[in-house]
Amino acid sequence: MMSTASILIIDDEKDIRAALRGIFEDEGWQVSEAGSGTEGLEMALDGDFDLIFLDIWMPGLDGMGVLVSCARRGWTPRPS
């Protein structure tokens, strides 16, 4: 039996996070959310995610900053 896949949604817009969460949970995925780049980066580095959906344009730490920081710190998705 395959384990439930885990997704992290990083987006400053609550409605977008809610819409994506609904879609992914309907498909059986485990979903976590972050409302800012800083929060999302912490969650990504501390968590165990298969996939991260990342908004590029956010105030403060934007999506590209999160992506670069994850790459520099060696984040990789959980092996399948």
Second form
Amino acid sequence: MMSTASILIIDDEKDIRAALRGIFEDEGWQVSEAGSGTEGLEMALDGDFDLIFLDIWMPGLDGMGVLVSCARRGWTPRPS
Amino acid sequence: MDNPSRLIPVKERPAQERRKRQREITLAVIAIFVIVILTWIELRLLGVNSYLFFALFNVNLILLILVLFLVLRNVIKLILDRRRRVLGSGLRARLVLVFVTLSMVPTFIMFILSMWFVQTSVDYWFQSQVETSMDHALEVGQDFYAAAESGLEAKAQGILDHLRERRITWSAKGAEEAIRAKGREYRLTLVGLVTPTLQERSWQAAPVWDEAWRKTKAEVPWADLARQPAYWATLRAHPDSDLVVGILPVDEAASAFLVVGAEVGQGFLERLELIAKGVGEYKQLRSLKFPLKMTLYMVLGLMTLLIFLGATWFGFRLAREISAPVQALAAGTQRIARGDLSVRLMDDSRDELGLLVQSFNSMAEDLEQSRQGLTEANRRLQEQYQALIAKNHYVQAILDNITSGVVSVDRSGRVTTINRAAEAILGLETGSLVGRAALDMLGPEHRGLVQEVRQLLSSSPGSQWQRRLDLDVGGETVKLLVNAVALMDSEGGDSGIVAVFENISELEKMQRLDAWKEVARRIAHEIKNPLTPIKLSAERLERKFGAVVADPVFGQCTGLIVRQVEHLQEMVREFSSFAKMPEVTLVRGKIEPILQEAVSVFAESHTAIRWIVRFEDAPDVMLDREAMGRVFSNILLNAAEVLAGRDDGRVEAVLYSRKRKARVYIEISDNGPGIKPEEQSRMFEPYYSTKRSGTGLGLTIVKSIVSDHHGHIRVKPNEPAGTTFVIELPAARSEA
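Alternative state: the form predicted in complex with its partner chain, after the form predicted on its own:
Expanding to the full complex; the earlier chain stays at the top.
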């Protein structure tokens, strides 16, 4: 298993992003942050993240909008 | 419009009268004809010589029959009229009775007197003295006649004796002289001899004898006298004097006949003949004494009856004539009494009854005119009334269809108008308030209001009084916004107050609810976000340092933080769901399955409580299944919570309908501790809660949903203990 997983947190609340970052970094994971849906979608499409934390209720492009855009770009549910 | 039955003739019409007269004339002609025929037949068959009497008798009989017929006809008619109670028949009957009585008395007196007179006179006529004196008269006449004849014989014998004494021969000259002398002596107007060859000799005759002797000579039975010589005498009527002739045969009629004649006075013979004839007739008449009497009686009786019946008939006629206008008047009066004012009487007579008829006609005309006027006035009134009614209905319709309550009171404070909305808002029976004093429906704290309004409005006319009022209606506080103005009549006088009010309790609650929704939305938004990092941070602290820090205070604090944050999050979720409560969508459906399902869920999870569901027959309602389920769940949850920890808990849900199935009621009762009266009104306000946990939003949501269903929810104490929630919903309208 990889020692460092990369995680993207998309949330408009800075405090939530900070709290989550702290928790994940405690575990030794690589954490990236996005403050809005638009920024988060851009980063998600550009980077290669193991896990994305996406807040649904956000001003501007919300979580669902982000998911819809990802699905349009060919993202499929990961087989479990 | 000429009604033929409008005119009542007082007398028979001229045409009728003419026909009647013609009929009477015909009847009279027939009667005369019958009289002639009857008289002729009687004469032929009976041959009695008193024709006149029979003619009279027949006339009387025919007339009697005729009058009897007329009277009988009238009597029968009158009796029939009386039976049928024809107008005027009573008067006629009385008049006829008077006439009959008046005519009967004198007629009968006359009849009896006549009877007596006939009796006595007839008896008198045929008395025996009359008969014997008539016989005597005749005898006297005959005696005189005999005496004259025998006297003449004596004289003739005397002449003959004289001649024989003197022995004078018949042929001698002295014979003639002697005869003449003797004739003069005996005052004979005729004396002479007739030879057997019927030659007069020694003839001495007065001129009266010229004609008389010739006739007598022809009558004398000369041959008989020649065969049987005897004295023969005869009487001879003569215009100047009656003559007696005597013939005495001389010498057995061998030599001559001595003829003597004398005058016996004028008309004697004629009178004697008349007496004889009278006696004969009298004798004949005496044999008819009884029939004569009887016929006289009969004629008398007939005459009496004729007079009597004639009077009766005349009485009928007169009575009819007198009673006709009275009858017409009575008939006219009756018709007027029945409402037929067009009736007029036809009469052109100028007497007092005619005046009465004219007065009647003018009265009927006046009545008719005034009735026409009345009818016209009534019609106009009716029209105005109809217009007024229509206007009134229009105003009433407006009043009844506006949602604001309208109440008007008069000067004395009595309610004159109240519309449907007002009755509904005030929870009153329809029409129960009109006429009552408005103060009666107000609580004691509002008693002064009417006076206050009155004062304000009278001090500044044209102003408006506005006030918010809280009224207690059937245990529920109703908030009203009241506007009142003074009513002015056309003269500017005070005619009361009209108050318009609206129930603003619902509006107020809605406004408060909206405010609370806004609050909830803000809280959800502002509080929810910081909570997550707080919780995450507390958990991170616990996770990172829980094993390192030996002091248990650390672990207790982080745990407390996490739990409290979780509680806060729960609250926020509730706020959020309240704020984002969706609009209900009403669909026709049944309450029963929703209530049953809600109760079933609780029955499974709360087995310590007895759950009872009862359904009465209830109509469909318009509902949102999900929202209504939430209503029941919230109320049932409330009940389950107050009964927690008890083993005699009991919750009963009942469904029923009232008001002829126009309203559906759901009652959910528990036997918990109940609620205090002051809590009742606040129970449905947001954030009011008697529980330590909970947001107090549950019943607010319930109330909101029930309102969206156009229903009401209220709470009342359950008997003997506990609380009852009553949800009232309108039934769905029957499908068209």
